[in-house]
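Single chain ahead, by itself, as structure tokens, in the form predicted alone.
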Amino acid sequence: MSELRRPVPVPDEASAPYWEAAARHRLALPRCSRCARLCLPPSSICPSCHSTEPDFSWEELEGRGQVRSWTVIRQSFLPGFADEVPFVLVDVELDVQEELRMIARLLDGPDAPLGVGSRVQLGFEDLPGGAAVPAFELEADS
């Protein structure tokens, strides 16, 4: 077993509300007051309208979507992940907004019956110190 621990999120001013919500097993994303689009990852500039004064409001959202693509990670390139390979990273388009994409681990494992368009729902991985990171699970009827 590896002695190195998996990295934990280090929130900055722009991402702190995202990570605070994740620690409570919630998905919260900023919505731009200028164009009303959601932003992921959290940023100080709106990626949709490029406003440098987006005056974001944070909203808790349901994390359902469909898989666009995925990859199986079989080799650990970062400290702390050696005991966790193989694992699957999925690229998911969230239902809440067209083209809003999120990449995260698929909790169902590398042998899950996965395909383009598979339906997933948000889950979380708990980390030391009370942190949690968003992840996905296949929906039961997927």
Given for the second form:
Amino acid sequence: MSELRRPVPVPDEASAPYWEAAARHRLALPRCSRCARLCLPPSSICPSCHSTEPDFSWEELEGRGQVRSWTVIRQSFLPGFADEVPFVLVDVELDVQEELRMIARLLDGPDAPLGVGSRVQLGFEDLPGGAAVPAFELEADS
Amino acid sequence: MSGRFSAHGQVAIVGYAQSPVVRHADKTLGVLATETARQAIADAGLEVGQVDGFVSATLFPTAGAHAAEDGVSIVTPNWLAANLGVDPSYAAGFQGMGQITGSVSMAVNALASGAADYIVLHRALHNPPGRYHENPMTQAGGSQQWTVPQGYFGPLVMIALLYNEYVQRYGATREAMAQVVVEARKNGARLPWSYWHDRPLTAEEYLAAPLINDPICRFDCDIPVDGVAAFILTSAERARDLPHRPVYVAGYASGAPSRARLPLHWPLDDVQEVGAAMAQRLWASSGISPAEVDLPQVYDGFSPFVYLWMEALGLCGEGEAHRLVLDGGIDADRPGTLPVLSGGGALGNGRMHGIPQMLECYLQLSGRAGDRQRSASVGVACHSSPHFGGAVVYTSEPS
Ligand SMILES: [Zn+2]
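Requested next: the structure of the form predicted together with its partner chain (the form predicted alone having been shown above).
Following is the full complex, with the preceding chain placed first.
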């Protein structure tokens, strides 16, 4: 047993809506009012149109997408994950916007059948203290 | 940037020193750096008092909970100048990725502009006590809130996602990567200063190693070390009066991705697209074409970069490097191959960042490689990833 717990996110002004939504098991991302593009991570300047006054509005999204890459973590440099290995991380392109990528754990475990293009949907991992971290699950019918 | 670099062939490397590369040195990094710099200055036929420029990059590339302390775990240009007793007219550090190629570009610019006459370019790398990347954090704020809470941490994971994308897209095998690592270790085993001196690796040993972050095993990663290298650079004109045959800088380029990504996210498309643009700038600035390069030295701090650099430089087609490697195409002992790891790289030396690539270009093009001497006149030294790092073209003649 590791004596260190898994690291929990520390929200800041820019990220608070993201973590607040995650705690409710929802994915929320900021959308730029100038170019209407979403971004992750949240930023003070829109990474798509580079506006310094993007007036982002937070939007709840479905969180489906396809796997672009993955890795099985068999050894973690974070002692708080010592009891979690092996686990899978997936690099997912969300359906909602081209090249909008999220990297998160795949909750199906290291033996789940995975390929480039595998369909996934959002899931969540609850952490002690009320926080939840976005994760993915293989779509049931894929 | 347009057309050929106006400082083309105007700046040269005129001397060097490489400390032994060890797991833990018996002296501080600052002492090692000071001694190595003095050796390099003497090697160039100069006195310490003639040196008036200092350039380095001080990134301490650990994700662990280790402090960056000048003279202990890093050595800045100003620290080195002060400890050599020099009041420099130019001292500057490179902040971006591709620390070695970036440092070279700063030194070239300073010399070509006349900001300095003789520059010590050094790189001091430290292996702290304890596990290199281990970090006992239990909270993740700032940029780490986007990666750490899901266990996405450290450079291996970033490379594993990138490499698996390559593996899935092009069908690369572990057998091919075994040949990359075996080649690096074979060449590193011949270097007296290398951590891996006299310790080659077999393909069987590579294939038997368990995966850490699939498809990466420990042999795909360079080993953290204590080590310092220093080079002396000056103008081509001044170089003529110095004892060693100068090696000239023909041009350089660095990558600059514009697409915003999550921290530690290097998707294959970014590496390829931005890397190809970087390579175009490299050939345009140096006036050299890929076919003229007889000493390509690709970066290999993580083994997948060997494929990515070979392809970015146009030494083979996109997605083809792994097949070329499997066919013996990078075996430096065979005629007609691409000797991309003849200097052992980081996998064959230890975590010296892009130093082994630069050093091999210098040693071979100056005719100072001893019994490893090859016939070569155009070298390319690469560092980091093609899309974030950079490359420098070196020539044995000024134009
Ligand atoms: Zn915008």
